[in-house]
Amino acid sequence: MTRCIRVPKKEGERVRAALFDEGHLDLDAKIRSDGDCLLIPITCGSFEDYEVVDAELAVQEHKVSDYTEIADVPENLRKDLPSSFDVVGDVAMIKIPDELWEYRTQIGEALIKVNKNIRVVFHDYGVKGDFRIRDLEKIAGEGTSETVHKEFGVNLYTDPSKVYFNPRLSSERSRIAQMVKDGDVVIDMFAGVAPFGTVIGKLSHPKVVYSIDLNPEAEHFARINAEKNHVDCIVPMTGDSSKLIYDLPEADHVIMNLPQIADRFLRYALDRMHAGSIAHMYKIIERAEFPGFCEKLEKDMGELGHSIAIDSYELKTYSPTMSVYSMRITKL
């Protein structure tokens, strides 16, 4: 039997979060209606005025949704298990600290028990080179880092230890592509496996998208990505998109996401752009900088011939002082 308070199904919702937030609340039986009423599990002797009754409740189960709950690391070092890991497809990437290290494969385990979606997992050493792969090295599960996002419609295949992708930019993606108008030319300067010529193709009505990236790997990925998909506007490309740009027609959007340093680009993008098109370019800098920096392009572009203006927003957070930003560069 389960003590329980007996209120009414108009008043559930409430008591319910009151319970909850103030702790009182059994999470291990689960609700059960009564009449016009509903039978809440509780652990206190009584809350607020409502009767107090004994009843047979059914179990309530718990699904274990943190993996921090179930890996078998001691407890002393259980403050210091990784709070966020990176997904792409079915393959997950995590950051393991010098003192868990002796339990990764524990923590890997607990990442695919919790995760169901999740196939394999790799420490992740970083971002490295100018192919921007990450250096892995599997802890727990089956097969290799190859596999298959998915993202609005869109199966993007890639393998994060050969070529670049970021999972974290679909909405981004989606964003753009609905800016892009029928006929447009699209010329993406650090394609990767063209996730965002993909996602343009497929939900926009382009003339043609040029995937542009250094990494051979990249371009055939690229390929893959448009043939699965059934898109035929891409044209993926190998090599350095300062140079291959200057033989590619005029743009009305340029994608320039290398974070780091795209706007050193920027003056290559304007010269393939006319009055009108937009670059979309992403830059990670320290908060308090960023306002300046705006500034500062814009008078180097104009020395340069270029008159443009900038429209912003901060996408996410990076550090405590820095974030990354979208930026909407159009030329004038």
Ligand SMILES: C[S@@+](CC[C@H](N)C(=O)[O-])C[C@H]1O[C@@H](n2cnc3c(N)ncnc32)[C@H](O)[C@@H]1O
Contents of the next structure:
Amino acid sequence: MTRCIRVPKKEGERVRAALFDEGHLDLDAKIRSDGDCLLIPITCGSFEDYEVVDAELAVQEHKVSDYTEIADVPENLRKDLPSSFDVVGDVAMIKIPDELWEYRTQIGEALIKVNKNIRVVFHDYGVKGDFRIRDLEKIAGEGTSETVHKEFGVNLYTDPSKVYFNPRLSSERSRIAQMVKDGDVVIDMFAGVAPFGTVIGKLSHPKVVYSIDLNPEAEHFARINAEKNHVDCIVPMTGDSSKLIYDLPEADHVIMNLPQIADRFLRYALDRMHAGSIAHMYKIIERAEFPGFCEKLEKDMGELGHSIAIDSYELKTYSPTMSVYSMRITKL
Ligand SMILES: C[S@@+](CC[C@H](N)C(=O)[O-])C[C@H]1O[C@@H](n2cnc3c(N)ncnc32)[C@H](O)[C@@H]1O
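Instead of the form predicted alone shown above, give the structure for the form predicted in complex with the ligand, please.
Below is the whole assembly, all chains and molecules, this chain first.
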């Protein structure tokens, strides 16, 4: 039985809102109709002059979608729970603050409970080294960090602890795939597990996509992705793209997703491009510096004998003052 007040229906919403505002509405039971009145469950002894009754009320199910509501941590630390985390496939990666470290298992378990798609949770020590791979420590769940991320009907096999993969570029991948014409040659200079190559191979009809990466694990996963998605135009290669690119035919499209320093590689890309070829380059930079950066890039490439035109748009915010830009660089 639940303690309720009997409230005429026309006063019901005012009373419900007042109870809620004062913290006296019992959120675990459902309000129900009783003739011309409503039975509203309360957590206090009485409210205004309404009749207090005990009644059978149905249980109010709460669909918790925020793990911070249910994580088993001391109340004074709840405000320190991270509000964001990354998910690749069924693997979640979260940065646990020092003060919550001893509750890491409870935090991981809460994430799994609330997000049915998450199988395993890792603490993320950050991205490291030239390969940009994540240093991970398991805190809850089953299995390893190997997983399958799905986008545009493509299954991308990856392991964030072995190779870099960015699940947030799916619309860029499909946008570029739509620009690739039948029979085009594509070179991805920093390919990772070949997400660009796989999506392009699935949505368009390139002749070939050379997928280069320094990290041998990238080639391993690129081969799996080509095979599992029945894309036979991908040629995975391991090595430094600034050197390997000279072994390849001229490209119609060059993809350059190494946003901190890709511009240092543009000269090599342009050596393997013909007039009309496009380099799709990503750049992280202070927003105020971006126009000057583009001007300097045009000047520097001009001095090397490459005439270029740059179109760009701001892909996303990176920090309060920095953004990631998507640049379309056409060789003239
Ligand atoms: C930001 S990740 C991009 C991965 C992939 N394109 C994606 O969107 O998920 C950059 C990749 O470039 C690779 N890399 C760094 N320097 C390289 C180089 N000189 N030649 C080839 N690959 C390189 C790293 O190993 C890493 O996998």
